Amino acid sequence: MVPLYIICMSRVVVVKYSGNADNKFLDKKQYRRLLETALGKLARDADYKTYIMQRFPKGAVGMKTNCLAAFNPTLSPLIDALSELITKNSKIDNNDLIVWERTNKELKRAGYKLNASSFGRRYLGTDSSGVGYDDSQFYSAGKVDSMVTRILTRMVDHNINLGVLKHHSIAGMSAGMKNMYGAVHNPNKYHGNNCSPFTADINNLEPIKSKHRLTVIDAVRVQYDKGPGFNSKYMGYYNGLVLSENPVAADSVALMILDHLRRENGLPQLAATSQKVKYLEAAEKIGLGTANIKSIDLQVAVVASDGTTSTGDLF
């Protein structure tokens, strides 16, 4: 039998909680729903623990935070129910994850308490002792040559991007693939001509590109406007996440909906200005995912507050 997760590599999931009018912080709770609702679409509407078990069969699982806004990162209601459905539906251990990020600093100004013992979930900065980055070698791909972080070149074997959907002056968006920059040592090299090709380049080095297995981009509170850096004025609700296992495809989604809630506050959309997002069609020309949304098998869902799930809009 062919795995689920070799068919659904060209499959982006959008599932958005309807439940949440007042757009407050999702909980544990509601970001699982949304979650087992997700990965039974990306495996074809399969079982979600059928998709666990196939994905991440065994080893170590990173998971790599995106908290350099401090008040805007990826949240920890995220991250448990996460690691929960994985630990309680394959052979992965909980002192196996480990949520990881470029820095110590970041982590504890996100929230997360760090660890790195032999029990409990770990929470690691590259900076952390014993980690750094991997000085065997540097990797290279395209115009980027970089030492990359010893978490994923020795202690991980399979890698889940978190990112936080939002607008970034300089490359227009960050959402998955810029969030990988926090994974190389000298990430401010990279930020000419809208961050592209290096991007696309960065995310395509061997132990990124290997490790990955999964995108999942919380979109439910998108800063449309001044970002990376937290601007409350700029922050608008699509409550909803958007997973795939092709980081390019991922991030082309995720640019429709940065654009939707642009449109929505009078904001043009960013390929009509200086912050036109560029990297997506650099990927793509490097075989690294599609970026054209015509190729790309699109599946929305909406949860209610009763768990109850229905096939629903991108907008």
Second form
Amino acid sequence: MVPLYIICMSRVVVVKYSGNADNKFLDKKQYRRLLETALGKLARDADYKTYIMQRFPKGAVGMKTNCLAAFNPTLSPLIDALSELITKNSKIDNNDLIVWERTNKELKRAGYKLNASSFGRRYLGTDSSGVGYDDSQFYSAGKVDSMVTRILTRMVDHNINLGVLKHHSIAGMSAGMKNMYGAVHNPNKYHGNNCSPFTADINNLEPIKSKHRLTVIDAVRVQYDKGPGFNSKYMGYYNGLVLSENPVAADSVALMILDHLRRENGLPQLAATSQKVKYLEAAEKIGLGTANIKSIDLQVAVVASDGTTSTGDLF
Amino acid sequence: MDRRKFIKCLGCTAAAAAASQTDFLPRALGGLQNAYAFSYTEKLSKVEARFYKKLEEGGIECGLCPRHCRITDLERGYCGVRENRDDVYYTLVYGLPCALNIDPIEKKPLFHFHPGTTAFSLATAGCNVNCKCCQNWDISQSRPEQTKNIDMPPKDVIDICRERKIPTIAYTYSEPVIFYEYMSDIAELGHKHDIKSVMITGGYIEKEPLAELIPRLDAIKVDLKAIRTDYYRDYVDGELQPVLDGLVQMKKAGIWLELVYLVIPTLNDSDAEFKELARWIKTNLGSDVPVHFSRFHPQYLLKNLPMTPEATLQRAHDISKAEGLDFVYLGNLPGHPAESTYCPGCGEILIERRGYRVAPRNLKGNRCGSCDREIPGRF
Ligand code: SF4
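Compare with the form predicted alone: the form predicted together with its partner chain:
Whole complex next, starting from this chain.
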């Protein structure tokens, strides 16, 4: 029997792919195996199908990509795999999926074909005609007041944050929470003091917090320094995904991975630099989630190329 | 865009604005678009910014305003209109105004600067502070992708002013400091054609850029939002001291300067603050700097507060006069006697104003027609 304190802890699942010795991009099938395994683990006693059904019962689902760096964006095989899992295991069909970004330009630059039609999986920037920021209300969870994209306030019932793990020269790290800067009209107002408490504040804005269902951080290829712009010289490989319902816990584990890759490459831990990741503590303070690793129920699974899974270590 | 048509349109817009007292420019441009199939551009500029340095650890530091934003690749500064691309910093709004109009100079307000003339007024998106009472927040708090911009290089601005015989260009509405390069180039070109430039600003700018800019300008109006640091932190998201330092620098440089203080009920309207303000101005800038106390209207993030009572504005006026300021005006109170200019020597009315209607009375050049006292300003 699982002790109650474990059930109450925020679960973070790290799922690694062991069959990628030459560090290639993963394809849809490989991402799908990783997702099935990870969602199954998030389901605790159930399986991934039940998890999807319960977490995304019906309605429209948004998927926030991170396409800021055109050469290191959220990848389409991951989106395709996740979309397939959702549509096959819930009442949600492709018409109810909205892959979204701050601008159409960013989506296009990352290789996505826009779809603002009424059919099929939508690919929309907030600047798409008829979308925009919701000017009916300013939201604030701290010092800054913002308009939030109508995709979140009006168009979706659930949101999945599809962040890409990378170094960020201001915040220290961009993983899941930093990705939500793309949901407000004035992200430039949220950059002081290593983006803290601003990253926490953004994720605490009512439409963002209330629609958040899942964080999926792609840590297959991780730029461990000189981010967020793309710089291939600093690309490391972890070959894994980080998933959690708790955005703070997901980022806290992601930070361990980023620091691990930095260590392996002879760089100091972020906490020892001016780019210390400060926003996690701030987020925990306002009750947005768990930043303390000791309070996180961390599950690590390894998927082999033949599809078999086993438990593993973070590093 | 057909520039002739556009110039013609501006005339209509200005007339309409004067008639309706509505001056907000994106709306005016919207009207133009309907009438003349006027086109906007979606492109952003890529003109290298001034006053930044590259950092050893990567990224850049902007030195244009006291924020000194440190920006990494692909990120923007707080103002949202400057972007780092491969550690070169660019302004994205050069030649891309999102607001244009022809305004009376009194509307800036500048009361001692060529009264009764007009100013070609322009703004781009963006601002380096975030005042909770901003009346132009829909452009000042936007990034340039979020506003409708038109392609208007400096030469086009000057051409319009020359054809329409507009003597002055006003950089206004949002915060001109953040479109510094554009403003500076227009102003320089303007001087070659005897067209003056005035900056309507919050004064949140670093010393070096300000020093380089002043010779290109003819007047500056600064919104001094409060005289207390906590107000600047809580309602402006900025710092007071750099603004005060900038004011002293402007005064020392000899440029014509006027101040506006927006009086907001409960936030900056105590007797003590009015006194402190007047004393600071008198000591540091001199008693001859005009001060406009302006009425607040609830908007943007301060919709919970009421409009400023007339009695509060009167109190600000009376305290400032008692402290020895010579030219104290009340704004957004059309018809109030404190809209007009009086000689501090003999009390004679020099310029009578009612809203934007201006009637010279007893001003002879820059002297009082009654007692011959010199009146500061550019007349
Ligand atoms: S001008 Fe803009 S980028 Fe430069 S320091 Fe000021 S807010 Fe930051």
